[in-house]
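Presented below, as structure tokens, is a lone chain in the form predicted on its own.
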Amino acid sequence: MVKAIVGANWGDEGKGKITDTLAKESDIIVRFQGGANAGHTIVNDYGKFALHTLPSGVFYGHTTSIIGNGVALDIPKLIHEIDEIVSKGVPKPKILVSDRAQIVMPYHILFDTYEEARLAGKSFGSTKSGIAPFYSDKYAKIGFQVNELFDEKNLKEKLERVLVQKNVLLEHLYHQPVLKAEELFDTMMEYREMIAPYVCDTSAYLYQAVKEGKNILLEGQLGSLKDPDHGIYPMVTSSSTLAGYGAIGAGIPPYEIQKVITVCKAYSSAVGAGAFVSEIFGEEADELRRRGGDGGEYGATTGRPRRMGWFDCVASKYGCRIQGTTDVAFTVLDVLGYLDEIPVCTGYEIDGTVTTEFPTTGLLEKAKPVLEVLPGWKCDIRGIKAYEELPENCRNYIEFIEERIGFPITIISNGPSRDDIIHVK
């Protein structure tokens, strides 16, 4: 069975905590879009770990990792972090790099860090991994695919091609120093040296997979409002976010997919600029933000203090229904347990009327959230193993929001480690 696991949200849910619960019964993981732009964080029995770049299975010896077609690759970031788990006693897991899937080139970092100076208060909050320019390059066919660091004639002609483009801005626009095709080559040559042991045809791997009836996890990166298509754009991401392009990241037939897992938060959290209705300041979101995930809300990648918000209750129905959801995952509930009341936003006013339909960007920001309170149930819920025993005040906070959001909820997460979770009947 093929399951993806993708966020509702603006990323951040705790998608890495739900897949290395469920790697436990799975064969292959696939990390299947985005890049080292965002982190998983994992706490597990050899410590904790933010991933970037592997999928977070990676800890199981009976599981293959694999890097999808669809992953924007940055070799050395890879490289670092599987010497990076192994050094701390993770046994070397078993990885497979697609041989379609595209590099970052050491100028697409370069390019992103540029352009955010250039736009100074305008710019996007990227996390400055070179993401924008690597899939602008893949869509303007000027991109690197690693198989071509095999083929040295034909990459030192692409690589001349290329740079004549790159030049021009760096000379231009960015009034920055020209890039040289020879010690862009070299690096191109230790990138090969880096990769070439884990590279593959990873879609016919997947394919045979598949015939064979092997548990396959598709892991997705950020989540459904960073979506390029169906998200706050322009404050989204470069790569689609969505389950539905599992199959195309992956190279696997899309009716394949038979479980969505999507993954929500208790609370709201994001890192980087958009419109974030539900948001809150002060106190009152610094003390959630100390107390939340496993040692704060910073961000895995950057170290950003997130941006804190209460549920919401718009976004997340929207966030799963374009995921296409199975079942719901309810993450870092446990956190909420010092709240006498907990507001809920249950829709949003714009101009004067309340909808609970996700709206376009620019209806967005004019949105006003109107909230719900709920009480809260004044304890700490971590250790609780069965649905039942939870306190009736928080189950009634689950089945509120089920009943706005109109999904399953069957697996919840009342805890940073991999054995804190309830499985809902």
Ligand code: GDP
Second form
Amino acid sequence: MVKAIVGANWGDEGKGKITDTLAKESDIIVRFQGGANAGHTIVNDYGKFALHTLPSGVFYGHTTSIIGNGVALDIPKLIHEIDEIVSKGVPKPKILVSDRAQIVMPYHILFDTYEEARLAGKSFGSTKSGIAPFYSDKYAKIGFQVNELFDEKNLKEKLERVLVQKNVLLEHLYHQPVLKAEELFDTMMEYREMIAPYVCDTSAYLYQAVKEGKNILLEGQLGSLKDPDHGIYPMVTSSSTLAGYGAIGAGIPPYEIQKVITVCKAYSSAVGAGAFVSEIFGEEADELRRRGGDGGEYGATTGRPRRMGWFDCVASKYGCRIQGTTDVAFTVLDVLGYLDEIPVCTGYEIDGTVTTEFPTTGLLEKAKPVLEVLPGWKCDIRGIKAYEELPENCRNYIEFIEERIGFPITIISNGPSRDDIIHVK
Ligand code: GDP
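Based on the form predicted on its own presented above, generate the structure block for the form predicted together with ligand GDP.
So here's everything in the complex, that chain up top.
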């Protein structure tokens, strides 16, 4: 059975924790999109880890971790991440990297940095990991697949060809030093040595695994609202964050994805620029940020403070619908235990009309939140294992949201560790 674990919102919903928990019963975990620009935070017996490229299943001895063809593969970062977890005592994981995955080139990171600087105040809030330039090149058909590292002659020629264009931009748009093909070729040879032990035809591997009935998890990065088609364009990421793309980015038949587990956090957070209707500010936001997640809501990759807001039923209903949700995992619920009352955004007011449908970006910018206030439960719910044992106000909060988003909440996460999980029957 193939399950996808994806986000309903802006990312940081706690997908890593849910993947890590479900990985226990899985054989294979696949990353199918995105790159090292976002991260998952995972807390387990080995410690606390921020993963950027590795799937959140690497901590179990029995799983195979796959970097699918859809991923923006930053080779030095991947190798660094493997070394880091191994140095903290995690048994060396079994990792396979698609021979069709494309490589984040050193100049992608440069271009990302230079472009953000050029746009200055109008920038996208990129993490400068090279993701936008990487996917631009992929679709402009001047990207480099991993398999190309093994054909030196063609690689050399292609590097020279591509650099003609890159150097024009470096010199005339960004006023930066130009790149030399020979140096880049040497770097590619270093990359080849690093990645060679992991490279294979992962779609063939997965095809066989699906036939054998293996349990496979597709792990998404970011969330619905960052999808380039269905999200808050242009304040989106550069690869599709939707479960449907899992079929493409992993190379498996679309009809094999039988479960889409969409992760929703019990309140909202976002990073980067863009409309965020239920956003809160000042001391109210600071307190939620401080108490949020596991040790505060700060970016796993950048350490940036996240923007905070109340749960947004409009965005989450849409986010779940566009994912094709079969199950909702509702996370970080324990954090809200300090609040006397919990506001929830149940509608958007746009030009005097209230809607519960998520609008396109221009209208979204004008939307004002319609808030309903629910009573808090004022206690610590960590450690609770059964749904019925949750305080009544807490269950009411869950059921209120379930009704508004229109998809069943079947998993509740009430703490950062693997065991802080409640399966709703
Ligand atoms: P992801 O990118 O969707 O995996 O999300 P992140 O890992 O960036 O953010 C989730 C944060 O919340 C991490 O610090 C997790 O350890 C933490 N977390 C996940 N689930 C829970 C939960 O149920 N309760 C608490 N308190 N923290 C959680």
